[in-house]
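Okay, so here's just one chain, in structure tokens, the form predicted on its own.
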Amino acid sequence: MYPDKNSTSAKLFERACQFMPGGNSRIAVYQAPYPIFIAEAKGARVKDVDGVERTDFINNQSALVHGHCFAPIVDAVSKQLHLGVSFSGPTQAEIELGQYMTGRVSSVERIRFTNSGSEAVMFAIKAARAYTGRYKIAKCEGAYHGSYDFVEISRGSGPATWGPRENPEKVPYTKGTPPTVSENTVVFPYNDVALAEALLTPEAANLAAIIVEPVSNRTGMIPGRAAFFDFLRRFSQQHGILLIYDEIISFRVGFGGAQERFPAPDLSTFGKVIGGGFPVGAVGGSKDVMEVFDQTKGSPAVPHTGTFNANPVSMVAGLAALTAFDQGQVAMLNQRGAAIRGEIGKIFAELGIEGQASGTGSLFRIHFRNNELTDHRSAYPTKPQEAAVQSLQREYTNRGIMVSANCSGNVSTAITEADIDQFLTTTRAALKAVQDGRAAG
């Protein structure tokens, strides 16, 4: 039963804290009083260092679309390991994944690879600034786009700091963020055409880029409204601003990404599923804009390098993952995600608990609230709602299911119908425990 101060995980965390601040290198994997350390995994099953096995609905923050140790990825990576893992020179593997991505995503004519989604976003913004000669960017309130200062503004804003909806405060995410960062970032609500226009128009001549998620992660994996994206495309073209779609999480919801349902962007960022479980990121877009990276004609407008960029292990793993994630697999996962969300909604209703499961495609998140979720503020939990989510996540953990700390998750191709049945049965029991006030913890 978690937590157990005598467990191997608890002891490993105590040891880790002696060498690393906070005991790890990823804040996302921490949970109080200690994180659960993983020993091994296969398919949809993860075994921790204490020998407890759980069904994985996190899949390393949605990166593992085929679950763990997917045979085609293992084979491709094993072969590459014997050929070398990184070189001071390009490889054919980079070309093959690049060609595949430009064929799969209609808005991407040219692409370059990075080592993370954060890097991809940073270079997309650098590209927009170089291309337009402007410096300011605009982003949605509450949106997560990685760890670049400018896109972290208002990422963690809440009722005490976010100010009026009509003019959101620009809230730095980390202490020590220079004031100039906020001065060069415009914040506007997701899915609200009128407020977006009112907030963007005064800065239109200064904006290099508008960055937005086709599926809003921190709001609850909710899709953007068509009218909102039509406006952003029209507004950005009218004012010479580049429109960037952050598809790092949402790419899995459509064969060509979530952007299939919206007007084409100028640039897109990718990560997670395109690396097959290995470190990866990418920025891609129109040939014209991507020329800012071209060094063949002299010093480029945006020099882009990195020791492990496009390393062949990530490239072959990504190609193996994506070629297996075809139209049929995308549709299957989306159907299963929709079924999970629908059934969770029914369970809430049957138990008489206020709550819902939001999401898109194979992505879901559980909330203890019934209002329509449209943006950061509409999905922001109250203290009691947050406590209920934490209790529910603890129940899942102790009943053999892995979901994220905010009770979000995703479906991999390794998940079976039986796994989904188990998940829903567990959801009912876990929600009942929370309702009765007997949740573990």
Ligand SMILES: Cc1ncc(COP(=O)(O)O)c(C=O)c1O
Given for the second form:
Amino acid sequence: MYPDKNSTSAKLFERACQFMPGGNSRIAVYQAPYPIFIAEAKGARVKDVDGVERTDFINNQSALVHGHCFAPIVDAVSKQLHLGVSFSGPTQAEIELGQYMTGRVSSVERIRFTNSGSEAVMFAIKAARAYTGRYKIAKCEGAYHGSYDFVEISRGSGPATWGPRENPEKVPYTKGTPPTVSENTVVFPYNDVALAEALLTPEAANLAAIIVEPVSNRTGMIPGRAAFFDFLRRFSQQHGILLIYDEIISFRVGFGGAQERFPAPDLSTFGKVIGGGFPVGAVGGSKDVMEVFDQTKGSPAVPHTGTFNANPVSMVAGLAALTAFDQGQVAMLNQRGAAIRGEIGKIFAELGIEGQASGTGSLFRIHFRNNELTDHRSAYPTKPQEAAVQSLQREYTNRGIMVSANCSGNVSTAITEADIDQFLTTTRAALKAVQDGRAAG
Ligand SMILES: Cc1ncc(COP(=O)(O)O)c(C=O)c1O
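With the form predicted on its own in hand, show me what the form predicted in complex with the named molecule looks like.
Once more the chain from above appears, this time first in line as the rest of the complex follows.
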């Protein structure tokens, strides 16, 4: 059950609020009236501070592809802890993961590591600016690429603010964002070649980069259309713009990332799974573009700093995670993700509820709408749909399953067939409760 007012979670949150605004340091983990504090986890199971165990379909927003305490990661990190955790000097661990990534992702000839996906995106954009000598960037409406100002534009746009689809408003996300940030960002809808072309063309000569996700996270992990990616590649090449794929979530859907399905980008950003659960990010791409970071010939075009960049703990954890996430494991998780989406669709149909599970590979999201999901607007929930999603999420929580606040989730290698059966049985009961208006508020 959701912890009650006398629970340890409630008390910890009260205490947390005395020291931190909002009681934490990460908006995504807050839930009203108080978040569920975690005590420990192993494999697919997470135990909260009140001793309640749940099966984890969040896996720290998809970062933990092997679930919790995966033995090879624990071993690699334990060994590293005894050797030292960060130094003012490079380590071989960085080379190992760097070499591994360049072998695994064909568009990545060179790579550099950061501490988060947000930083990776920021440095990819800086690299594109330095390389092209231009400073504007283009991104898809509604897309989340982390917390760098320019990619935050339109991230939180909704019906009240988004304006006409043919010319989306550039809605700043953080109060106080300088107007120049919007002025230097072009926003276009995902998966729509005609509108992308119409919106990008007038700015083509000013654009340093187009950043796009091969799988659109905010719309429900839906796959990009081949024609859209073919267009973006052709257009960017034609106009000297760098094409950046944000693979921070989508990397796990293909051995070489989701980009295997599309023309190669100039740069890619990575995070989450490539750190095995430890803080990480990376920017990689062609040797030619990545030269902007090279500090061996004097001050580089893009000085890349960061006290914890490529720290050996994240590097060894990432290598352990990725070497165990081989072609077979990728295929297995993708097959399980597809099965979950298919079964959820059947449950909606059987119960006569309007809804679907969208997604790609091992990623899924549940929506209370039936229309085809192609972009931000087509997936944006109405108020009743949003309320239903919230009720469903609370039902899952009460019934021992963890999914994200927007009812998205993912499968880790720690999830068994039995866990999936439990998930689907729970989905049926939880949806029935939402349908009958019995859902917990
Ligand atoms: C597509 C995408 N880009 C960037 C980020 C930012 O990564 P981080 O949270 O590591 O800063 C995320 C995080 O969820 C993401 O999903």
